[in-house]
Amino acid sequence: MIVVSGSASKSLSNTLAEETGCALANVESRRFPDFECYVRIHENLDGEEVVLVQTSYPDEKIIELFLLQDAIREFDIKNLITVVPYFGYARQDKKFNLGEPISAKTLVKHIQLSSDSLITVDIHEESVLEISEKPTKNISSMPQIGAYLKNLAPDIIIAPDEGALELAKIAAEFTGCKWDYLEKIRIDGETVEMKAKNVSVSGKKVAIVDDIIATGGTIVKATEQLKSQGADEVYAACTHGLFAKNALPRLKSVCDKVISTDTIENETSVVSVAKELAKALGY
């Protein structure tokens, strides 16, 4: 097998080459004058089974992604396994307005196209993979975010609503504390309060999960109630670290450590979904 890497995934690839023991290619991606893609794979591909990593955000990663998988079927390979280890646009599964594109379900039918198979990493929504003609899987980073926190020793790990509370309740297994889900309880017509559904939170030190943080407001507000109500540190983790519009500033002037994985690479990037997705390919 051979790891080819996408110009969003190098450092997520280079660690699955050695987490695999398996050669990673030499890719060349540049843009040309006018911003249009151009990509080039330095090695011989025929008759290998190929893993091309490429987290398909921003816009321009897609269109890389596309071209990389062209790239890869001009050889005589013996098939393409496709990871997406942060897939944007997955969060718009489904129609809220007449006219409107259902565009994860868009995605995954197009990068399917050239592909034999498609792994992604706790995609917003599974089930969108269904309409892929191709075999699917979708791991999760909890076990490796859990692995990390546990050198935190939390107290207890919160997801910010009931819907996350799995990803809280995998990664609490493998740090060996508690779990519960933040519940927004109305004070009145403009106060929300947001408070652990089970326990309490006084003197002990929490970490919130979640899959995405995007603008990280909901977490900002969530570190400073549950501080307020007695938590002595609060730490934030999640697998995409999106960190749009300022967040990680604000997201830092409040939580005590802010953690995410290597699907998108970034400062905050201490933790590696390379092990699980070994595990998916069968090493």
Ligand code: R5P
Given for the second form:
Amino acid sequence: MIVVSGSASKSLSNTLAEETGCALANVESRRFPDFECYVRIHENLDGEEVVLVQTSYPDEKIIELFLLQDAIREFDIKNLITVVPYFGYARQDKKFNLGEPISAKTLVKHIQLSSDSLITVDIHEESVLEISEKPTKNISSMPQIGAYLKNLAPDIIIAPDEGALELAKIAAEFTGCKWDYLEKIRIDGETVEMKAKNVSVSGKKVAIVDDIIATGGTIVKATEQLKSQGADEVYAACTHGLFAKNALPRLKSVCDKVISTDTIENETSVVSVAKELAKALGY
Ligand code: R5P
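Can I have the other form now, the form predicted in complex with the named molecule, not the form predicted on its own?
Every chain and every other molecule in the complex is listed next, the one we just looked at coming first.
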């Protein structure tokens, strides 16, 4: 097997190649003066099983992903597995208003076209993968996040809402602590409180886990609430650290630690999903 890295997933591709003992292809990717994308694979991929790794965020990485898939297809390869660690557009997973596309399905449909299979990591809504005519697999970073959190010894791992409870549960099993989720309680017309459903956070070290941190609004609010309810320390952990709209400084001002994985490579990417990916690839 040979790993081909898109420019959005260089560090993860490197770690994946190390983890599996596979070669990493030499890939050239640059922009023309008009910003159109140019890619070239400086490797003979004939006869190879190829794993292409490219996060589909921001938008310019999507066209690079398509070009790389077709550059790979120009060789006489055995098969192509496309890994999209952070699957952009996954949150538009339904038609919320008449006239909208289901953007998540649009992306799945087009990405699977040139691939023999597709692997994603903690995709926001797994069911959108069902539109693919090729095999798909969604893996979770939560075992690795849980293992990392173990060093910080939280008393509880909390999901910011009931929908993310399963993520908190998996992480907590690997950390060896309790898990819970935050329930929204309406106090009056203007005030909504977030409170752990089943446990008291007073005097506790709490880790909040979620699939995505985008603007950071959810986690900042949750952290403020947990601290006002007596939590000693609050850590924020997510698979995909988008950190839009300058979210990171705001998060750092309230959270005791902010961690994410290498599905989106940034300064908080202290957890790698390479081990889980290697397992999914049969290593
Ligand atoms: C929502 O369903 C997701 O799981 C995240 O909770 C959400 O995307 C976080 O967004 P933000 O960081 O902008 O509050």
